[in-house]
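Just one chain is shown here, as structure tokens, and it is the form predicted alone.
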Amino acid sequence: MKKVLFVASEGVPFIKTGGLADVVGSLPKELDKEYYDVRVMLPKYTCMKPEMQEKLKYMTHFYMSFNWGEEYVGIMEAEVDGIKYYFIDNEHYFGGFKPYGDNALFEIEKYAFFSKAALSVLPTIDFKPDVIHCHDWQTGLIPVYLKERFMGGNGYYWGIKTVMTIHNLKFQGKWGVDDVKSITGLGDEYFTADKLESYGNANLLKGGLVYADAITTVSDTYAEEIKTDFYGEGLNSLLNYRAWDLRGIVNGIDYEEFNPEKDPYIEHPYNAVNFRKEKIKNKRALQKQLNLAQDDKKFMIGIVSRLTDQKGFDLIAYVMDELCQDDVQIVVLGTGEERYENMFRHFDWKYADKVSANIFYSEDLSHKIYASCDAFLMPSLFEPCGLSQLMSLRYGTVPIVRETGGLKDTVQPYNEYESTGTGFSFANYNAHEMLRTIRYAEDIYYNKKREWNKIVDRGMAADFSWKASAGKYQEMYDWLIGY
């Protein structure tokens, strides 16, 4: 039995702020239990929902030397969906009303503590992994600490391999060298340009990328993009140097949770066979709920997103007034930069029966948007993988995306001559190219309804469950372990 330990700062069903949590919650369930014993380690945040905290059982605790003192390390465990979870408990670091705080230096200290504690608890929980699978900068110090201090001594840690997965290269865990050196206890020799030092700062993610045995990211295209200056966020030279150890494996989604036939959030369930008759009922219900014009035929575009530049909202802002002249409805859900929040509020006021701006987040409403809209707009500047377009395909809502990262890998552009494709896409980061693509989709929707329904058919038939991705992770673990 091969043993794999996932270590991450968040994971469904315990704590979630973004797509990382979905990966950490879904992937372990899909790995073949006959050959792999997969467990997950997370921080025990005090802001976890009470019903999830009740699942945790105290195991033991000890004190660990860290940052010039002795820190309490509590260990708790839980089991959900056949997966064993371990939690590192320390209220000084993991207290508060949300998992991530605004004090960058404290965040560095918090996850340095978490990384060291994750390795320190292994003999205590009696689980020696063959592979530790680390996720994002918060766990970047695990491969460093493993090689720097844990592999010496009694030999318990010998032979453990590490994988570093980049979910979004923009976030790296950077701070001044002197502070990070003091917090981590790592020697001067670790803060050189070929190790943790990067443009004058210490960089935790870089440490993980230098010391990990393998590196993955969340789509093939993103794995290529991050080797370039534009997408590489200052680490492209290192990623080119480690190109042989870098692979892209596209994320999946949980096909049980995102299933239009059984989704508890939608009023009218449907499937790939009956969507022509049944899906429209969800559209009517959403139009009514959001006070939009009640019209079955209106081309309804959904947006569920953080409202930031990365997600392409500067493009949308540039042509929004123009787009609102078309025969469309636009439903927006999300929060983010104030200028984009206010931009959507303005258009909601100006075109009340056409635009619905919902400047908050709601799981309930997000599912209703996926199940009700005709198209889903996602014009990202960069998108390591993206999950919204996968959910759209699953719900028969046609994605309109920019060809970057995982969007390029998962949405096949419509070709009217061959009658192929699952969505619409554009290549350049240009507002009018996006608008032309939206209008092309409108034209097919209004004037070639049979073709549109075939696009929906192909999208709903595509398989982006975790099964295929899990197989690729298994291949990588086998290669690392050596059998």
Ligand code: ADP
Contents of the next structure:
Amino acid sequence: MKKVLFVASEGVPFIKTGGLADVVGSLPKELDKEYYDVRVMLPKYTCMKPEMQEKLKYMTHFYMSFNWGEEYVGIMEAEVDGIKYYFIDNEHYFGGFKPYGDNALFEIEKYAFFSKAALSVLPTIDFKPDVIHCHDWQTGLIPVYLKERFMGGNGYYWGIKTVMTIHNLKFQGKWGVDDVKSITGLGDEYFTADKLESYGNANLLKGGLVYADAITTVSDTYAEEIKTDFYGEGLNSLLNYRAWDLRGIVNGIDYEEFNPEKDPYIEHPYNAVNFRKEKIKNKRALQKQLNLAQDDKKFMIGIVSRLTDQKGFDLIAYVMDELCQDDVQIVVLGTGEERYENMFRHFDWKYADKVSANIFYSEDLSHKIYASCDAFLMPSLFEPCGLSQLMSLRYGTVPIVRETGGLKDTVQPYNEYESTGTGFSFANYNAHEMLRTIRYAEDIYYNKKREWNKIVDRGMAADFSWKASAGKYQEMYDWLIGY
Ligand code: ADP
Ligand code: GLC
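Return the form predicted together with the ligand of this protein as a structure block, the form predicted alone having already been given.
Full complex below, order starting with the chain above.
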């Protein structure tokens, strides 16, 4: 049995702020149980839903020296869908109202603690992984600590390999060197340009990328993009240097959880055969729920997203008024930057029966939107993979995306001459190019409904389950461990 430990800052069904949680919650279940014992380690956040907290069982605790003191490390465990989870408990670090706070220095200290604790608990939980699979900057110190501190100790840690997966290169865990030196207990020699230092700061993700045995990111295109200046976020030279160890493996989604036939959040189940008749019932229900004009024919565009620059909201803001002149309905679910939250609230007020702005987080409404809309808009500036467009495809909702990262790899643009394609896309980060593309989609929807339905057919037939990608992770683990 090969043993793999996922360590991450969020994971479904316990805690989620974005796609990272979906991946951490779904990929382990898809790895072959006969050969891989995969477990997951997360922080025990106080803000976790009470019904999930109840599933956690106390195992033990100890004190660990960290940041000039002795810190409590509680260990809890749970099992969901046959996967074993471990939780690191410490209320000082994980006690906030949200998993992530606004104080950057505290965030660094919190996840430095988490990374050190994740390694420290291994002998106690009696699970020595062959591979520790680290996700994003919050776990970047694990490969560093493992090689520079833990392996030198009693031999328990020898031979453990590490993988660093980049879900979003924008977030790196950066802060002044002196503070990070003091928090991590790592000496001057680690804060050099070939290790944790980057443009004068300490950089936790960079540490992970330098020290990990293998690096992955969540789509092929993003794996290429991050080697360039534009997408490389200052780490492109390092990623070029490590190009042989860097793989792109596209994300999948949980086909059980996201299944229009069995989804408990939607009122009218449907499938690839009967969507022409049944899907519309969900649209009617949503129009009613959100006080939009009751009209089966209206072209309904959905958005479910963190409201940040990454997702292309400045393009939307730029042409929103123009778009609202069209025969469309726009349903938004998201939270994030205030200017985008207010922009959507404003248009909701201005065009009450056309625009519905839902500025909050809701699992329930998100599923309803995927199941009800005709199209899903995601014009991202950059997109490592993107899961929302995969959910849309699965629910027969046609994605309209910019050709970047995983969006480019997963949405095949409609070609009217060959009758191929699963969605609509545009290349340049330009608001009117986006608007033209949306209008092209509107035209097909209103004037060539049979063509539109064939796009839906192809989208629903595409397979974005984890099957293929889980195999690629397994190959990588095998290669790291030795067959
Ligand atoms: P990212 O991880 O960059 O936010 P992804 O497309 O990979 O983007 O994943 C986003 C995930 O978060 C999807 O599962 C999406 O449905 C969900 N999501 C985003 N915002 C909300 C919200 N306000 N309410 C419910 N789910 C949301
Ligand atoms: C990040 C990316 C998103 C990706 C997700 C899961 O949040 O922004 O594109 O799908 O991680 O890998």
